[in-house]
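Only one chain is included here, represented as C-alpha cells and corresponding to the form predicted alone.
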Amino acid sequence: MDKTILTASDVWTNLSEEVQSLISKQTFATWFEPIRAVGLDEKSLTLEVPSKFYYEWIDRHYREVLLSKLKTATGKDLKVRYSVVVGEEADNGESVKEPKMFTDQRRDASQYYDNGSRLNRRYTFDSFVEGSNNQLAKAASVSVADSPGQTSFNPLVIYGGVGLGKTHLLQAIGNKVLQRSPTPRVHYTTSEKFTIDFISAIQNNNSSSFSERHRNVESLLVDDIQFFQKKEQTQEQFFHTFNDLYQRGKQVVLTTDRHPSELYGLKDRLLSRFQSGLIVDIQAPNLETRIAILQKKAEEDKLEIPYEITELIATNIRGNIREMEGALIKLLAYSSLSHSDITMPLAKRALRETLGRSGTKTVSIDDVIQSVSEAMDVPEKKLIGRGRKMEVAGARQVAMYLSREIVGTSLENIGMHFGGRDHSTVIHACRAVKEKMKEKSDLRRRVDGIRSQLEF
C-alpha cells in the first residue's frame, strides 16, 4: 500500500491541536492562530510567522513543547524553522516582501536552559520580586540554595495557588546551586514528567536507569506534586527515591498547589515525609508587588511600558502572576502586529479580551455607589437613603441598574444595600433606566462612562 504523504499543513494541524490542548484559548488565539506552515522536508518544518517578535517569543516559551509534539506527530526528530516576512525596498522604490529565515537553533538554547538539569536560567533569585506575600518562601529557598541538604529545611515544600511564583523559586534554587559550584548534580522535573518517565521505564524494562537518573543527584526539585495523587505505583517509586536521597543527606524541594495535608489520594507515609521538613506558602501579591513584578518583567525584556498601564494591569488582575504577565505579552503582541505605540485604549482592549466581559476587576455594590455618587454629584448617604427628589431618585436607579449589570448579584442583595428596599423596587429601577437610556442619549453616555470607569 502507498504510504500517506504528510504535507506541511497536515503536520501543523496535528501539531497545533496538540499544543492547543496544553494552553488557554486566549494564548492559542494570540500566538498560534496567525501561524502558517509553508514547508516540510526531511529535516525541518517551516512556519511562517508575522514578525521576528513572534518568532522570538514562541521560541523562548514553546520551543521544547513544539519539538516534542512535532516528533509525536511525525515520528521524526525534526527542527522548526521560522519564516518571517518583512518589508524591503526594491531598486524601483517599491516595497517588496522578503522572507527572513530562522531556525530553532539560531538562538543559543543554553542562554535559557541548562540541558542537564532542565532548569530555565531566567528563573533566578535576582529576577524574583519579593513582597510580604512571599518573603518566608524566598528566605527559605535562598537558605536551601546556599547549603543544600545541610539545613533542617529538608524537604522544603512550597505551596500556593496557580501562577504565584512557586516554579520560579524552585528553579532559582537549582540555578543558585549550579552558580556556586557547577559540579553538584541538580535535577528539575515535574510530577507529570516523573510519572511518564517511570511508565516508560517499566515498558522498556529500564527501571534501573530511571532510578539512577533521579537518585544520582545532589538536589532533586519536583514541581506540582499534587499530580501524584491516586498514582500508587508512581508514589511508591517516588517514596523510595525520596528516602534514598534523604538518607544520604541530599536536598529535596517540592511544590504543590495546596498544603500537603490537603493532598488526598497520597499515601500516609509519603505525606509524613513531606511534612518532616519545612512547609512554606506563597500568597497572592498586593498591588505594589504586582506593579513591581510587571516593571521587572518589562525591564528584563528591555521594554518601555508607561507606569499607568502597568498599574492598570496590576489593578485588574489580582490572583495570578502568570495571567498578569500573559496580559502584558498580549498587549505587546497587539503593539507589534499593529505597529502602534502602547496606549491606554490598547491596554484596555488586551485586558478585556484576556479576562472576558465580566470586567477586568472585581466590582462591589459599594464601588458602584461610590462611582455613581461622584459622577452624578449625589452624596452616597442620599443614594442609599429614602430621599425622593428627582435627581436623587434618578441617580439611585442608575446605581441599582449598574449593580445588577456589573456586579450581577441578586435583586434582594441590591435592595439591602439601598436602604432595605425590596426586589420589586430594584426591578422597576432597572427597567426605568433602560427605557430612559433609549430616549436620552446624554444619560446613556453618562451611564456608559460610569460603567467603563468601573470595569477598567
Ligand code: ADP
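Positions refer to the first chain, counted from 1. Rigid core (definition): largest C-alpha set, two forms, superposition within 1.5 Å. Everything quoted here is computed from the prediction, not taken from an experiment. Compared with the form predicted together with adenosine-5'-diphosphate (ADP):
Relative to the superposed core, residue 284 shifts its CA atom by less than 2 Å between these two forms.
With the core held fixed, the Cα of residue 375 is displaced between these two forms by 2 Å or more. With the core held fixed, the Cα of residue 384 is displaced between these two forms by 2 Å or more.
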Given for the second form:
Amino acid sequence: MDKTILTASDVWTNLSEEVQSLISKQTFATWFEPIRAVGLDEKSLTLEVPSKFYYEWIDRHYREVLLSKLKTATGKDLKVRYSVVVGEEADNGESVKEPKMFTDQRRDASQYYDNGSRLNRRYTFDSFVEGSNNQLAKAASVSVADSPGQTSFNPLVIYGGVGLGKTHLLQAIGNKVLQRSPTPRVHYTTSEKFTIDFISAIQNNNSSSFSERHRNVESLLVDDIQFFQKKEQTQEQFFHTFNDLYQRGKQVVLTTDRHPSELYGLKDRLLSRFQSGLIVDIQAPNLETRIAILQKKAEEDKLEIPYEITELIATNIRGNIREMEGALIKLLAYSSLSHSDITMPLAKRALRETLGRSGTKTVSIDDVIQSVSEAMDVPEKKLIGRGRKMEVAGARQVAMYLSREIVGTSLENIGMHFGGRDHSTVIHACRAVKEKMKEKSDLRRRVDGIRSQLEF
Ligand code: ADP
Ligand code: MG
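The form predicted together with adenosine-5'-diphosphate (ADP), contrasted with the form predicted alone above:
In what comes next, the whole complex appears, and the chain from above leads the way.
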C-alpha cells in the first residue's frame, strides 16, 4: 500500500496486531480493544481512549512498545497523542473532552459523555440492575422519565448512602428524556456546580443567563443537594428556580445522601416542598443484587469474569457499589500487569488491597515474594528455596531486588526471608537485576509491572 494514503485506522490495525502478539488476550481486551485511532498526520497518530485512566495506564506501560511498533509500521518517528472523550468522571465534572479532532472514520467522539447535557450515556435504566433495595426508586424514576411533570412524583427526591446508584438513576432519567425528545430540555447539575455557577453569575453580573439556563427547561435534575445545607443565598436562588419550574408543571428530581428532614440548615419551606412530592430511598443491595450488578458491569465492558470471582467480590464488599467496581478494575489492572488471566488468587489479592486501603499500606517481603511468584510463574517455595535453575534463580533475584527497593529493609532481613542467605548474596542479586534491566527492556517492563502492582 502506498504510505501516503495510510489512514489512522490502517496504522492502528497494523499496530494493534503487533501488540496483540506480545500480550495476553485479556490484557489486550482490557486496554487496547476500546482504543480507536482518530487521526494521523506528519507528526503523530492520535488515539481516542475511554478515560484519562486508560491514557495514563497505556502511556506508562506500553509507551515504548507503541512507539517502536509505530516506527515499524510507518517508517517514521511519530508521536502518539491521546484524546480522552468519555465522561468516566462525569459526576464530579472532571471529564476531559478535548476539542474534537478531525477523524477519518467520522465516529461520534462523545460516545458516552454528552457535553451538552452533562450526562454519561452509560447510566441508563437498562444498565441499572433492579433489586429489592432500589425497586421503588427505580419505578418512580422510570415514571418520571416517561412523563416528566405529569405525575404526582414532583419533585422526586431520591436519597441513600454513597455509591448506591443515586447518580446513576438521576442520569438515567435524563438519558431517557433525551432519547425520546429530539430537542430535550433536560438539565443535569450538581448542587456544587449550581452553587459555583450561581456565584460566578453574580460576580460577572450575569444572573439573568444563570436563571434562564435553569428555568428554561422541562426537567431539572440536581444531584447531591445535601451540599446546599447552610448556603443561604444559593438555597434562596434554588428555591426560586424550583418554585418557578414547579408552578409551570416542570419536573424536578433531586438526590441527597440522607432523608431531606435530616438536612440541617435546609429552609423549612424548601423541605415542605420536597415533602409534597415523593421521597424514596435506595438501600444497600443484597448479595444477589450485588453479584448481578458486577456481572452487568463486566458484560458492558465485554469482560469474561468467572462467576465465583464476582461472588467473591460481592461477598466481601457490601455497602458500596462504587467500591465493588473499584475492586473489579483493580483486578483487571493486576491481570493486565502480570500478563495473566483473571484467577481466584489474583482476585483475592485485588480484594485485599481494596479492603485494606483505609489504612496506610505497607508492603512486606512476603507480599513481594507472592507477587513475583504469580507474575513470573515460579512457586513461592522455590523462590525461597535452594534451587539454582535459571528461571528460579532469576525470579529470586528480582524478588530480592524489589524487596530492597520497595520494602526498604536491611539486606540481612531480606536474606533471612530467602532461605537464610547472607547479605552479600542480596547485594549481588540487586546489582545483577539492575544491570539486566538496563540491557533488557522486556525484563524492565516486567519488573516495573510487578512493582506498580505492589505499589498500586
Ligand atoms: P451515588 O450517586 O449513590 O453515590 P452512583 O450512582 O455514582 O452512586 O453509583 C456508583 C456506581 O455503582 C456507578 O458506577 C453505578 O453505575 C453503579 N450502580 C449502583 N447501583 C447500581 C445498580 N442497581 N445497577 C447497576 N449499577 C449500579
Ligand atoms: Mg452521586
